[in-house]
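As structure tokens, one chain now follows by itself in the form predicted alone.
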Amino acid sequence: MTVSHARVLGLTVLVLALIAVPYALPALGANFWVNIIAEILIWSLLAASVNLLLGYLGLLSFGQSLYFGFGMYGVALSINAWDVGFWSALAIGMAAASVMALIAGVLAVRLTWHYFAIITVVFSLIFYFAAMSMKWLTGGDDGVSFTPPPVMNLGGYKLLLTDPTAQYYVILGIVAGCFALMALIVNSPLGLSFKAIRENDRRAALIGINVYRTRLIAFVLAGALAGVSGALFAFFGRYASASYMFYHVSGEAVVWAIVGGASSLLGPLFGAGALIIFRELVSNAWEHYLIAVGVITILVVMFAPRGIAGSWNDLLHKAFMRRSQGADPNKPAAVIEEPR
């Protein structure tokens, strides 16, 4: 077995486990955890939007909550105002987030380092306070509630989100599709351009890569991912609230991405899963559980800077390298490039 085979096996186990959740957990008397896993899937998509910028372009954004909020309100307002269907509302939410990301990105991607992080926070704060003050439209903290339309209506058969199992599989399918699309992007020539800019934007420009345009494309794609995440969360909670547009939501997504492993495709899923499950287990016993989350994050940054996914990849490479050396002691060790 090679490292690639081990990764495929691990991915297969993960997919099968996620598919089995709505049946396996209730059989164990843990119905509550089905909704928690669904929530993890949604939040992992927001963390993936952070990871697309941080892990693949080296740009740290604290403004992804803005596009998350636009995705939420795109769903809620379009359903209440126009009585659109599920897929139309989802598309409107993603489109609203993408347009907002395009507007913000035109200015933001001209900057790098802490300047980029600051301007993303500024955009998030501007629209957060605007949404809080426009209660006639957004509902402010109270938010806007709505009744989700059927996901599918064929021949009198309706697939409704009021069915927890159906809701879980709809969320799983959309999130899996987004991660699959992201995998295609990061492994495409466009994804190679992302990585080249991350390593050295000046050299990337010298070989003909349009740095500004490439960063803008990534920024809009990240905004679209955050918008889908917000739209799914709106369907999940049946409402949209301006409180989710505050930058602390982006901060949590950054933590999930870092703990899970920036520049790793599934790192955001592992990071969000680990910390949200930890939160649910500890919060009932200790009200200051966020202190423990902060300590865990610091320890990960200090001792496992490549996160959960990166550390797992390192262990796989070391294990297979020792195995190959043990099989033939006279064979020189293969030089394995550290994955990024």
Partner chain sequence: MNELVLALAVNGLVWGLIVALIALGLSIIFGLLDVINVAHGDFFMLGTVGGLVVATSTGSFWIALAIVPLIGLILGAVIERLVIRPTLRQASLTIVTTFGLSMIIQEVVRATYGAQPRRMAAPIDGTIPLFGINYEIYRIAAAAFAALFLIAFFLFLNRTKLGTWIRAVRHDPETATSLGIPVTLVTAFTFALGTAMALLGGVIAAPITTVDFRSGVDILPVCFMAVIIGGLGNLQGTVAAAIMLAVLEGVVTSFVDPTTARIASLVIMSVALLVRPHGLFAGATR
Contents of the next structure:
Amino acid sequence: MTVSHARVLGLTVLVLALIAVPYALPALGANFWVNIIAEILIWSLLAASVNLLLGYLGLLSFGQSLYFGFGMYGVALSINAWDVGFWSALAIGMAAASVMALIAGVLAVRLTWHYFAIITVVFSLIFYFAAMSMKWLTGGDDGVSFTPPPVMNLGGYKLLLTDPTAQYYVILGIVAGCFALMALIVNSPLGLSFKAIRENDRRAALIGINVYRTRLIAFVLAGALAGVSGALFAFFGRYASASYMFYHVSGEAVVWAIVGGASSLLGPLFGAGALIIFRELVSNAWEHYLIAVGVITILVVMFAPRGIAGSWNDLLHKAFMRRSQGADPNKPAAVIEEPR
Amino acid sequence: MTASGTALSLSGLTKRFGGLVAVDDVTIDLESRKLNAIIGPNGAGKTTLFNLITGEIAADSGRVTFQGRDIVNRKPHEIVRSGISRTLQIKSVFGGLTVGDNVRAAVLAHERIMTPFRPVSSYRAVAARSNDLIEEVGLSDHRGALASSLSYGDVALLEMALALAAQPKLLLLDEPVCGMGPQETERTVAMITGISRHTDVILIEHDMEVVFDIADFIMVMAQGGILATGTAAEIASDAKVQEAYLGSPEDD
Amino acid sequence: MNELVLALAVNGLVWGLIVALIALGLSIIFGLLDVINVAHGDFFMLGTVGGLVVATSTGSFWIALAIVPLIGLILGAVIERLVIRPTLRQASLTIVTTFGLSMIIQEVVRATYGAQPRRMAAPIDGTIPLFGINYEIYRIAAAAFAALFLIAFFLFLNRTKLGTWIRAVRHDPETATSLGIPVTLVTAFTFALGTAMALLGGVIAAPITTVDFRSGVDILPVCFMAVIIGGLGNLQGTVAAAIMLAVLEGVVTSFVDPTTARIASLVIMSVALLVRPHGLFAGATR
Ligand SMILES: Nc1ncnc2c1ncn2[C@@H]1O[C@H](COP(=O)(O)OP(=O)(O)O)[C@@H](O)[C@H]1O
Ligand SMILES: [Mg+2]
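Having seen the form predicted alone, could you give me the form predicted together with the partner chain?
Following is the full complex, with the preceding chain placed first.
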């Protein structure tokens, strides 16, 4: 067995386990966990949007909650106003987030390093405050609720989100689709130009890459991902709220991405999974479990900067004695260089 | 002088950093099909001159004419696409990528391939060109190695491959053999003379032996300006040049 | 001019001086360590909580004013050693570690002090008439304290040996090392000092604000605005921007609602960042 065999095996096990969730967990008497796993899947997309920028372009966005919020409101408002169907609402949520990301990105990707982190959080704060005060439209903190339309309407048979199993599979399908698309992108010529920019933006320009445009493309893609995440979360919760546009939501996504392992495709899923499961297990017994989350975050950055996925890869390489030239366990997954 | 005979033409090119005039009203036509070299003491403004040509810093005034068009203050990636490639004095490649991916990224960028939904590995022609380039600079044994694991000399060679991937009409080399051992130097010098047979080359070099050996035309810079120009023999006997070099002896 | 506007401007000035003190702490930490300290607002919050707790248990606000910043100095030194120093190599990831720190601080305060916002009695009673309203004397005193500490800070930075070292390390760590300056120690002290300044701002502000474990979240963006509009790492600029923003926000608030004022400041901040991204600090000593 080689490392890549082990990877394929691991991925297969993961996919099968996720497919089995709605049957296996209730059989174990843990119905409640089906929804938790669905929530993890949704949040993993938000973390993935952070990861796309941080892990593949070396840009730390602290403002992904803005696009998450646009995804949420795109769904809620379009359903309430125009009575659109499930897929149209999803598309509108994603489009709203992408357009917002395009507008913000045109300005934000001029900056790098700390400045990029600051400008992204500032943009998200502007819209957070605006959304909070525009209660007539957004409902502010309380948000707006809606009734999700059927996902499919096949000659009398309706696929409804009110069926938890159906809802789970719809979410799993969309999230898996997004991750598959990401996998395609990061291995494509576009993805290689992302990585080239991450490694050395000056040299990237000198081989003829339009660094600004490429960063903008990535920023919009990340915004779209965050938008899908927000749209799904709106369907899942049957409502949209401005409170999800606060920078703490962005910060949490950054933490998930880093704990999971930035620059590894599935890292965000593991990060979101580990910390949300931790929350569910501990928060009932210990109200102040966030202390532990904070400690875990710091310890991961200090001792396992490549996160869960990076450590898992290192483990695989050790186990199969096939050290790839790539795995330097001490190198942080995301390298953000100071501008020269 | 006809445009086809000129590799690059600079006129009145000037760059100030605060009070310091790093490049001071440089005007020169560099001929095509010759190996042009720029020498001069540290801080003379040689690298800054390259940065102005490649659009990495904005010129305060002046023109850079390449193939009949003024390219001054255009974006670096546009200038690369118009046919000028360069290597950097402090060698720099994509450290976290393999040698193969480094070169593939450069070839793809040159071909303007930015598709998002097809794997890099499915581009056969790109792979073939990348392998040729890697072979040309002699890094075939390191194809799968991370660029950050290469020796300094090998990084310089990889950088050369990245610059060549753009099929430049003009290649700017900033101290290409700096930090190389004698054998690597010899190999690299041979490569440069080989390239200069089909591509215009402007070479900044500290190693006088190398310059006098291979350069057809030498431009000497000091304090941002042009001190002298001519063939190796003319420069070697130029009193001003001797003074400039004796006045500030080389530290390497 | 409308008297109320003047009163609001004065109130803005009071806040501006306090924010300047806190933002200055953020600014020196950024300038020296390249750390974007997301937990800085929580240090301020610790100051308000510490001020309230110490003042009620000792019966004197003045004791709190004296010892809480000292606690901040020690706390800052400990945090620098445990959390900041080990991750300094990864400059941008310190945003993440300090975010973790912020969670820890807020949650520890919620666990010990409680989630209930409280108010604190002003240590100086009474009001004076000012532009047609009765203005609390303590607010004037708070502004005076803040101004005093600001002056003290700049004197310290420019007149003492340690201050000179800090400036030297800010300017060029390598040269500083070669001159025999203990760079690691100076760095640690700078973080501790920045932390102490946030706590000091917190104690001063405690009697005129709500003491709440969440208050750091509100003050952090304000401090960042001051630091960025003033020019990252430009200390005088930070002070000027903090005062300007607070006065402006105070005045603007009398015409539009506070949220609009807040949004306006954020937009100004974005423009500052975009128009002079690196120029902002390039002009400063760095
Ligand atoms: N980005 C910059 N900012 C300020 N000064 C610079 C910058 N780049 C170069 N210089 C200064 O310009 C002068 C010329 O530098 P350079 O072109 O690197 O010289 P050379 O390559 O001939 O050794 C030097 O004094 C150098 O310090
Ligand atoms: Mg040079």
